[in-house]
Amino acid sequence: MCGIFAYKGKRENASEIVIEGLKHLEYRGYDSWGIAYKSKAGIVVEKRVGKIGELDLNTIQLPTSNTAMGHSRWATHGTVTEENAHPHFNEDQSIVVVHNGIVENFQELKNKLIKNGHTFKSETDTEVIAHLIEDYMEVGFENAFKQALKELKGRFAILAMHRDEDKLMAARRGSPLIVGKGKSEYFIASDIPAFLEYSREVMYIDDNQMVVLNDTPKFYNIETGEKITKRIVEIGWNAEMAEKGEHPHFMIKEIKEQKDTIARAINQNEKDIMKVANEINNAFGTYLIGCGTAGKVCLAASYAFSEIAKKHVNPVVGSEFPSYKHFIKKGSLVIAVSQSGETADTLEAIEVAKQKGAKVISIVNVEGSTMDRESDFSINIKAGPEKAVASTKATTAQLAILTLLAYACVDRLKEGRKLLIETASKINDMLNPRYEQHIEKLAEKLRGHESMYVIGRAMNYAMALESAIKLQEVSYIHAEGFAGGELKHGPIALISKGTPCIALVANDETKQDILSNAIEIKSRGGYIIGVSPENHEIFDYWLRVPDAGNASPIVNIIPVQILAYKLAVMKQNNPDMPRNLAKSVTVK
């Protein structure tokens, strides 16, 4: 959530750089946004209430600077107006700081310095932290800084400039902050999609650790103040892979791509797989966990487990987990899922894990996330950047992880494999312009609705509640997932006539049991929407999905993606960033 991003170096447009990679950042999701940059007067500060992409660069005059910082924020303390947005001064302006995350003690620090003579000018939490600064200036800037993190509880990534000092700091704990090396230039940004097109080459700032950026780069401790050394770290993807292109928005295009990231996501090091998998093997006790659609797809895998490799394992939502830390010792395991390998309840349920004693293995879309960086072992899904907040490639890549894992369990790594090679060549034909139709006469007929439904059973129940997120999270239509054994038990009470059900079939065990509970919905009157192989005389409309046998949860859920995207845009929902809601959640 938020975005943060800053330049140092030697080019005179800094402001301008910073507004563009504020603008790469916008997915995370925000309602105001701000710059701070350095000129002959001063710091100047620029915010906004709204969006940064609508921006007209040529309402703001932006002097020559070569060192500037911005922000993007989703309002958590104090509403969204241009006083809170960010950044935030000290009193006399000489200090100026951004901000991730929650200061949980700020009302604490902030009636401490009322009574030391500060006024404030905004009802944020981050405005506490310029104020704290300029009260241990006596010590010179860098030890301030140093000293002001040491008060602050809670998770954070916070940026500040002196209008005396020729350096940007940085310092995070618990919220992604990452250094770009260019030419003679620098970046600091939330995510690496912000800088691609001028830096590949990244050092990862660690908890609880600082940088001064001048000239070079310095990474300390917060805590002891020792020194630290980084190593550069070059990513694989590039500028052109973070773009839209010829595409209307990141979701279709992210959809698209389904047919080759999941082919990429299963090319992985046979050792490697089979490493994950001897440590699944002789585990005492597996723990799936993962927040959100992760947490959807660590469901599926329990019971793909289950089919596939005869194995017990512990689907748990990510903020759930501290409660399970009783079942957790020395010999458990726990695989951690997520997409950013930043999702905040995850990186604490990892937390718990550790100090149980427990061996923590990720599966991340993202080499280097603090995610990546914490687990004993970790396998990366090689998505590519996703930057729809509605996750979909990311989605079907861990599926195809986790099946793979599976098979792998029992020594069938060729045959899982194999089947997931088909799938994706499946998928390849399945995803053209006349399927894509069909689903948007689908739309048509449905965007009216304001309630939904959906059912599956086994592995396909997991993507009934997946879909139900879908098509909350872009289309804003109440859709809800239910087992469909359990319609009679209460969900069937909501059907009306003309009530839109989605069934999930595979073309598996479970086929006759949720076409029977399709027929129980259409007999009180319910519109069933089949998403199978095969037609069946009780669906209404019917969304042809290949037979994939145990990849049929891949399959099944990307036709419900592209339905929820037709009815975002139908409906002139912006898709890529639905309200309220961004793509990583990197505070509770």
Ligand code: M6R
The other form holds:
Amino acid sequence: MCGIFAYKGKRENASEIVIEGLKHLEYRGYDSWGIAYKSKAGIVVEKRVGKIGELDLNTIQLPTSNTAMGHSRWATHGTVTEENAHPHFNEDQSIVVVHNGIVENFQELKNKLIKNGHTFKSETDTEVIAHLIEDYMEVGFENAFKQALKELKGRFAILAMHRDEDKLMAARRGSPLIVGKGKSEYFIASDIPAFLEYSREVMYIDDNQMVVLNDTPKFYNIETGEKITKRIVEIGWNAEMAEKGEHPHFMIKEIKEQKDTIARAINQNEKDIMKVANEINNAFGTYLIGCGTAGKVCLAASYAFSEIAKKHVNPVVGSEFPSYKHFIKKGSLVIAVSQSGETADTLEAIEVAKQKGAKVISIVNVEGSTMDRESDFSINIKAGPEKAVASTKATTAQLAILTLLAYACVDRLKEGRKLLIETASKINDMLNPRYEQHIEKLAEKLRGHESMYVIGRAMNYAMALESAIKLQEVSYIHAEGFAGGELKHGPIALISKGTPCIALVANDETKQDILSNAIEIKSRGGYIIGVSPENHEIFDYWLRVPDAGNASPIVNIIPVQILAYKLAVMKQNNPDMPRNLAKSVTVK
Ligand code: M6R
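Given the form predicted on its own, corresponding form predicted together with this ligand:
Everything in the complex follows now, all chains and molecules, and the chain you saw is the first one.
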């Protein structure tokens, strides 16, 4: 869950390019950072604890260099200190590495290296890699790098440089790594936004592959040593899409982008949608898998398939899916839903599904991501770069695609498209400054509370769970979502005078029941915030949403996203980088 980035080319401000690029990857990890660059004196390393986004370039000396690499860390092994921040050197500081992932057998390797006389400066698993390369140096840097990789267990993305070699080495197994091609210059990064300013031409490094970057990159299979030819792919994102622009945070920028992203998401090739719909119709069983917010989207979609397509699909949390492997067989269909396409738990689920002979389709935002490439077929949700840790525009784009698929399963694609286009236009009307102010007033009332609850039914039960995630991750207020009907089975004991409770009320067959549940809460003293197309007497505060029929989860989650954002800002939390969380969870 770290960001790594390197530059090699003709420009002389390599370290500055790397620092600026790392700022775009900060969402992947932000407890400390570091860079290494080549200078006449050897390799120079600069490390700091804290966010790289807060670095003022005037406070750091960066001599000219045309090769540099860097890392934005999210601690796994070793506490947050400068010593543990990457890059890490070997003994004589001739080799330096940065690493994303976990070296599962690091203790075993470390013990062996200590016996060989190596001494370590950090508590990290990464430092082992630099020492291991050093141990093989008699076969030359490139071969030593290859040898070291063979000994590492676990998922990784690694970059390495040697003081006396004009080469950058990179390798991947399970953690993303992409090469960007500029004019006589190359970039290697965990994610595309790091180099979007310079290049939109990319080469994807696949699992068990390494790159030797000299003047041009040479790709090899780590296991066999076989040379690999890579295709250059032009990507559809541009630098502006990955910038905050006039907005104070990415989260609010991305919430507002939902004016456009829903329409963009459903603007898919009809043949692709029908292909997936046919797969669902013909599958022995369909599983929708995702983690966190994507998992809640899968749950919402299972209700949509029931309601619209009269079809049973099984929503399963990514990390739990391997326990269902006993049911999976040839003919089963797994649809993986993910913004990043790199979530380790979902990737593992895909691996299990494939081993059992199931077909895998992914619904992802990041083109060329591991999930995209590991699947038999994939649909891109076209939300553009989502950089705030809290997922917003990707969530509603995923909901839109899955709703469309439910309609497509019963030959009602046109009707589904019409519904979603109308919903997109209603969202456009809803997202205005007055609406935001109205939610801000509510945030003022709620900011001092320690707990709040969200209830919903059917598709909006899933959105109640998603609402809780949004509120938890950025406002740090304890929030829980419940199925309205479950209250009386326990949770209602939590309600006392003034306890805020958000009721997601859709204009469908669940309306009367969820209103009754809200009444039960109110009669115990709860403060009811109604998210609904109509105002009801029971509401203490009304957040109006358009009536969107089967697309109600899409419109209902948006005011909660704004509320979570406003609470975060009021509480002086950074909504883009909430504590203890990273955007891509690439570890199990
Ligand atoms: O990239 P993914 O969609 O696979 O990520 C899955 C979850 O980690 C993600 O949705 C997470 O729950 C978000 N921070 C929620 O806002």
